[in-house]
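One chain follows as C-alpha cells, the form predicted alone.
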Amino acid sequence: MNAAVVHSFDAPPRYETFADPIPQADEILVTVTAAGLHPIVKSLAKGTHYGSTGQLPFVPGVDGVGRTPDGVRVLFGSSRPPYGTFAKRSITRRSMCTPLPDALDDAIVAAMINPAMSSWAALAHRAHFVSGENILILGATGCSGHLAVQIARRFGARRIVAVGRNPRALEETKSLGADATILLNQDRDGLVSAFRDEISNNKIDVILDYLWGPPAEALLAAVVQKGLDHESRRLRYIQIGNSAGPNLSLHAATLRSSGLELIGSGFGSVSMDKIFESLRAVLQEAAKQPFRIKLAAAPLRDVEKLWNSHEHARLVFQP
C-alpha cells in the first residue's frame, strides 16, 4: 500500500510503499480518508515524544478518519506499531472506533479532533472545570489554542484570557470568545505584571499551558505571593504541550506561597477511556454547533514536501 514512512528521526517521512497491515484477532482494517498532522505526530516521528518506541521504520499518525470493512465512517486511533494513520490502510481495535455524525466532514474531523481533545480532556478530566470559573490559555494563537478558547466558552467560563506571540492570531481569539489578551512579545517585567494582574485581580482558576519553557516561567513568577499574611486561592495549572521548550526553572516559593497545583494532561495522565469519552463529546458538540478551525488539505504523496510547513492552518493529509 502507499504510505508515509519514517526511516530516520532526523528526516521527514517519505511517500512510498509499505507492507499492508494484517489485522489480528481483536483488530479491524480501516481504509483511511483523512489524517491530521498534529504536533504529537511530528514529535513521535522525531523520536522526542515520551510515547516513541524508538523502532524504525514506521508509519506516522495517531488518529484518523476512515471506513471500516462494513462501510461505517469512523474516527479511529491506530493501535499497533509500525502502522499509523498516514497510509491508505491502517488497523485498530473496534473499541478505538467512534462512528461519525453525518454532519461532520472527514477533513474537518481529522484536523479538529486531536487539538480539541487536548483542551476538552484537560478541562473535563484534569481540571474538573466548573461553569463560571476563569481561565487563562498560554499558547492561544495556534490551532489547539483557538479551539481551547471556544471549548472554554462552551464549558461556561466566565472570563477567558488568551496569551500568545502572534498579534493577528491573538486578536482573532476575541471573536472566538476571549475576553482579554496578553501579548508575549514584551519585556519580562511587563509580562509578569500582566500575568499577575489577571491572576490576582481577575482571580484566574485554571491555566491551560501549551508552551512551557520561558513563557511558563514568567507566568509562574506571577503566581508568587509576597508577605506572610495572605490567603492562597486554588489555581490549577494544566500542562498540555511544550512548544516553547521542554524544561523550566521553578522557584520553591512559587509552590509554598500560593495555591498552585501543577497537573499534566496527556496520554498516560488521562486514561484511554477518558480520552475517547472526550473525543465523543467533541464530536457531539461539533455536530450541534461547528467549531471554527482553519485547515489545509493535501494529498498524502506531498507529505515529505509539506511536513515542515508552518502554516497557521492545521494540515490534513488524504491518501
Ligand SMILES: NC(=O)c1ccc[n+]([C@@H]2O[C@H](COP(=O)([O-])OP(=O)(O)OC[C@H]3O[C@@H](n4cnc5c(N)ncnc54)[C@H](OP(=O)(O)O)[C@@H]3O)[C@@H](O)[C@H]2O)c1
Given for the second form:
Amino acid sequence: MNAAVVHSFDAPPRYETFADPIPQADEILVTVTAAGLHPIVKSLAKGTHYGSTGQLPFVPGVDGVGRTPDGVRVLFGSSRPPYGTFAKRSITRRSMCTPLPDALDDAIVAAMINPAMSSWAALAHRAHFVSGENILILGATGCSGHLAVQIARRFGARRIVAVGRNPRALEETKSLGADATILLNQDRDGLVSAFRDEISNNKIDVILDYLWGPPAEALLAAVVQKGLDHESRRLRYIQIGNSAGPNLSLHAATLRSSGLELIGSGFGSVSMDKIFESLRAVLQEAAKQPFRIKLAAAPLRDVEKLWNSHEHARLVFQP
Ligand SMILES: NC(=O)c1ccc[n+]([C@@H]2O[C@H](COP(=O)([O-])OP(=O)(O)OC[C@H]3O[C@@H](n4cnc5c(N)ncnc54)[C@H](OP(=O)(O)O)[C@@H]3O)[C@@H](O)[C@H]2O)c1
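Could you switch over to the form predicted together with the ligand, since the one displayed so far is the form predicted alone?
What follows is the whole complex; the chain from before opens it.
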C-alpha cells in the first residue's frame, strides 16, 4: 500500500510503499480517507514524545477518518506500531472506533479531533469544570487554543481569558468567545501584573496551559501570594502542551502560598475510555453546531514536502 514512512528521527517521512497491516484477533482494517498532522504526530516522528517506541521504520499518524470493511465511516485511533494513519490502510480495535455523524466532513473531523479533545478531556475529566467558572487559556492562538476558547464557552465558562504571542490569532479569539486577551510579547513585569490581575481580581478557577516554558513561569509567578494570613482560592492548572519548552523552574512558595493544583491532561493521565468519551462528545457537539477551525487539506503523496511547512492551519493528508 502507499504510505508515509518515517525512516529517521531527523527527517520527514517519505511517501512510498509499505507492507499492508494484517489485523489480529481484536483488530479491524480501516481504509483511511483523512488524517491530521497534529503536533503529537510530529514529535512521535522525531522520537521526542513520551509515547515514542524508538523503533524505525514506522507509519506516522495517531488518529484518522476512514471506512471499516462493512462500509461504516468512522473516526479511529491507530492501535499498533508500525502502522499509523498516514497510509491507505490502517488497523484499529473496535473499541477505538466511533461512527461519524453524517453532518461532519472527513477532513474537518481529522483536523479538529485531536486539538478539540485536548480541552474537552482536560475540562471534563481533569479540571472537573463547573459551568460559571472562569478560565485562562495559555497558548490560545494555535488550533488547540482556538478550539479551547469555543469549548470553554460551550462548557458554560463565565469569563474566558486568551493568552498568546501572535497578535492576529489572539485577536481572533475574541470572535470565538474570549472576553479578554493578554499578549505575551510585553515586558515581564507587565505580563506578570496582567496575569495577577486576572488570577486575583477576576478570580480565575482553571488554567489550560498549551505552552509551559517561560510563559508558564511568568504565569506561575503571578500565582504566588504574599503574607501569612491570607486564604487562597483553589486554582486548577491543567498542563496540556509544551509549545514554548519542555521545562520550567518552579519556586516552592508558588505551591505553598497559593491554592494551586498542578494537573496534567493527555495520553496516560486520561484513560483511553475517557479520551474516547471526550471524542464522542466533541463529535456530537460539532454536529449540533460546527466549531471554527482553519484547515488545509493535501494529498498524502505531498507529505515529505509539506511536513515542516508552517501553515497557520491544521494540515490534513488524504491518501
Ligand atoms: N495533551 C493533549 O491532550 C494535547 C492534545 C493536543 C495538543 N497538545 C499539545 O498542545 C500544544 C499546542 O497544540 P496545538 O494543536 O495548538 O498546536 P498548533 O496549532 O501548532 O499551535 C501552536 C501554537 O503555539 C504557539 N507557540 C509556539 N511557540 C510558542 C512560544 N514560544 N510562546 C508562545 N506561543 C508559542 C504558536 O504561535 P505562533 O503562531 O506565534 O507560532 C501557535 O499558535 C502542543 O504542545 C501539542 O503537543 C496536547
